[in-house]
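First, one chain by itself in structure tokens, the form predicted alone.
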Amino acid sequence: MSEELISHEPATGAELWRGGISDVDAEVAAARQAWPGWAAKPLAYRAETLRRFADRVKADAESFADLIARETGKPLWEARTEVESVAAKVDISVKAYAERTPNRRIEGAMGLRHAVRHKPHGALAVLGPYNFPAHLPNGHIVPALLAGNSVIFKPSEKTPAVGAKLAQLFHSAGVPEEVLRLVIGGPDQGKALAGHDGIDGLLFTGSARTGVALNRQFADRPGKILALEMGGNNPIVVWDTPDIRTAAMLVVQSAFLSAGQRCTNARRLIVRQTVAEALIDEVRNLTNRLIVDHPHADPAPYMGPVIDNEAADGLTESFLILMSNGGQVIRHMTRPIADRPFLTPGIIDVTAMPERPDIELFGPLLQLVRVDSFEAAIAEANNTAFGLSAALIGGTPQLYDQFWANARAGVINWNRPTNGASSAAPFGGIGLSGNHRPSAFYAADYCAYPVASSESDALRASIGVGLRESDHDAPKLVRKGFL
């Protein structure tokens, strides 16, 4: 790898940035040697200096938006609503970190009390993921700092720009520069911060296939917590609705969102053979309308470019072999732009394959599967090793109890897309989705791990049983030591 990371926007193909490659020993440890300090701050301390780190984020929110867009190629729309969400992650973590890590004092008799507080870990490394580079890997970083961790971030190397711009504006809120270190690299930086014998845990957003490897990677290093969040192979079920129209908008979002760059969008469609033909009709047609441009044109799109030309060039491959294998088309997936990662939302019908790839399509690619009966139809939805999102469109309240009762995921949605988790919520899922460490809200309880403690103002202790009277009533060889 050359001394210097050098990203490009995907939409335009124009160099955006370039910085030197870190070293990941310097970095992990400077942060090793500031955590202590850093978790000695009250509280208070480390709460109020996040809070001016969001209002950092709010100030300069217009050109973070642009940087991520143009790094990211989403359109600028949507990378607002990730300035927000990084914004807003301050307040939601310090209550998370009050409702699940709080300070607890039972007492007990003649002046006994337990108590149970909370500890950070030490150094943290955060991996970063590109599709939301500011907002996931501060959903790790926010409550790593305000339980006292130090932490060592590496975002993505196809999106770092962001990754130091988000650096930046923790440090210039007042978070020291030794506490939060950047690291900018490729998979080498990587898998040595992953592997490093200085870092106490690795908090993981990205694929189930890299998180698998960390997950064996860490499988003899018990004492250091591990959290994945990885991707999902995840199922829409459309069911009995008189409203057709409605629910094919929320098919269309819960796929093509983000340019199908979400780990909750909808990969599958299963859909009740009645009404299947009226909603591919009705999902072709919204489909047909959406715009698909750079970020910041006009009118706004609704989809950017997928991340670069080898994502574009696999998610057109798996196309084609879907279609190869009896998948019938639906809508073509298409490159409007022949070296640009732009890529039309494909759709097509698996139904027919005698066999589905269970994995992640990480772009605008839905399949469609048709099924007769409701218990077919989750049959369907749980035909897959992951475990994150799933949602049922239309049915009854009966019928969504059944859906919730046995969909495996750890998100489960009614009448709702399967992407646009809230975060003062839970988030995470099973299987190949994740290592049952959801984060969001959840997060304050991989950042910090629970003391128990009994303490008492007094020395006090008796031994009331099994005592002779005395030491000379004890055999001779007992009062000798031998015994």
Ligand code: NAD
Second form
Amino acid sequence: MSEELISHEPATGAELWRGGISDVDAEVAAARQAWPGWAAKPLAYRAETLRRFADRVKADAESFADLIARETGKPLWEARTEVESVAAKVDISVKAYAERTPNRRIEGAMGLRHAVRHKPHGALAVLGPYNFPAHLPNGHIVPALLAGNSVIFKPSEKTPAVGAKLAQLFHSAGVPEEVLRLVIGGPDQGKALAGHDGIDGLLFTGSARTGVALNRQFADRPGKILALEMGGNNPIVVWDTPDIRTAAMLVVQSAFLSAGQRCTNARRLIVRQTVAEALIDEVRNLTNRLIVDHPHADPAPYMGPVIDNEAADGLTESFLILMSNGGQVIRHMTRPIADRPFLTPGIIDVTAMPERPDIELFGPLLQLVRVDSFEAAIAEANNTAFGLSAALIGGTPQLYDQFWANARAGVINWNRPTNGASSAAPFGGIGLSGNHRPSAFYAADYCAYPVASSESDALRASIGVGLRESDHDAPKLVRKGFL
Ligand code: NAD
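Alternative state: the form predicted together with ligand NAD, after the form predicted alone:
Zooming out: every chain and molecule, the one shown earlier first.
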């Protein structure tokens, strides 16, 4: 990588931003030095500073959303919802800090008390993905700062402008520059940051490939906290329902929202054979109507381009590989503008494929599998090493109970899309989707550690058993090795 990072708008190819690659050592050193001072401030001070940050975000919402839309290619309406989530994160985190990491005091006898309090880890690194370049790193940064940590934040190399803007909003609200450091760079800077002795932990959102590499990098450093929020190969199961139209809408939302670039997007549609044809017709018709266009286009598009040409090439190639391995095309994935990464959604029936790849295809590509029994549907839903989100559409309360009990995922929904999770709930996955450190409401858990103390205002001690009257009548040494 050169000494400069340049970001381009996926929709137009125009240059959007450029900036120098950061010196990781210097950024870590600054954050290390700063955290004790920040941690020593009262919690109310840190909360108020972060509330000011939320106000700045709201005041700057339109230009922030415009920047997110330009840099990611997502529609402006969707970028606006991302900005709303960034601002809302502060109040949610203050509540979560109080609920998840409260101080506790247990009174004992004779003035003794036991206390549980939480301490920040120190200097925490945050690595962000490109698909929600503000909301997702912010979901680590706000709780980390609130708990008294300093943060070294490296946005994705594909969305540095949004990362720089987010950092600037924190600083303008009064978070000291030393307490929140920005690292501009790509995987090399990510690796250097993750392996740096000066960090006390790493909060990561990104692909399973990177997450697994980070897990290895942390294997001989058990003392450092590592939170991994990774991808998924998410199933949506459609069972008996009289309302095929709404079922189709839930499928389309689950698969193609954000051009399929959400970790929670459905990748696999598992459908009961008897309803398959009707559902496929509805899904195809609805998908044909989706507007794929520039983020600022009028009428507003449902989805914009994927992040870059490389991602679009990979997805069209994956579609061809599925086709050539026995997949039956339901709807072709096309590339309407040759040199731009716009993709129309692709849908392919892979039921007859003997071996289906268990990988996250991060774009508007849905694979369909037909099954005959509910047991087969659950087995197919769990036929993945990932475990992020899963949804059942239709069925009965009893079938949902069975699905909920047996589906292996951190988010399990009924008659709702696989995506659109609430920030007021924990959010994380199992298997290759995470390392049991869920984010969102439970982010407080990995931003501070509990300390248990026994305390008494006065010195008080007694040895009740096994003590002689005086030390004069102590016996001589009788057994070798004991004095
Ligand atoms: P990515 O793994 O390529 O990159 C994420 C971050 O890690 C970037 O900042 C990148 O520069 C850095 N990085 C890359 N390789 C690294 C290495 N070897 N060492 C250290 N740092 C490295 O992910 P992406 O493509 O930007 O984001 C999309 C992925 O994120 C998808 O897999 C998606 O499912 C996942 N995601 C997960 C969640 C979640 O909460 N579970 C949310 C959003 C996105």
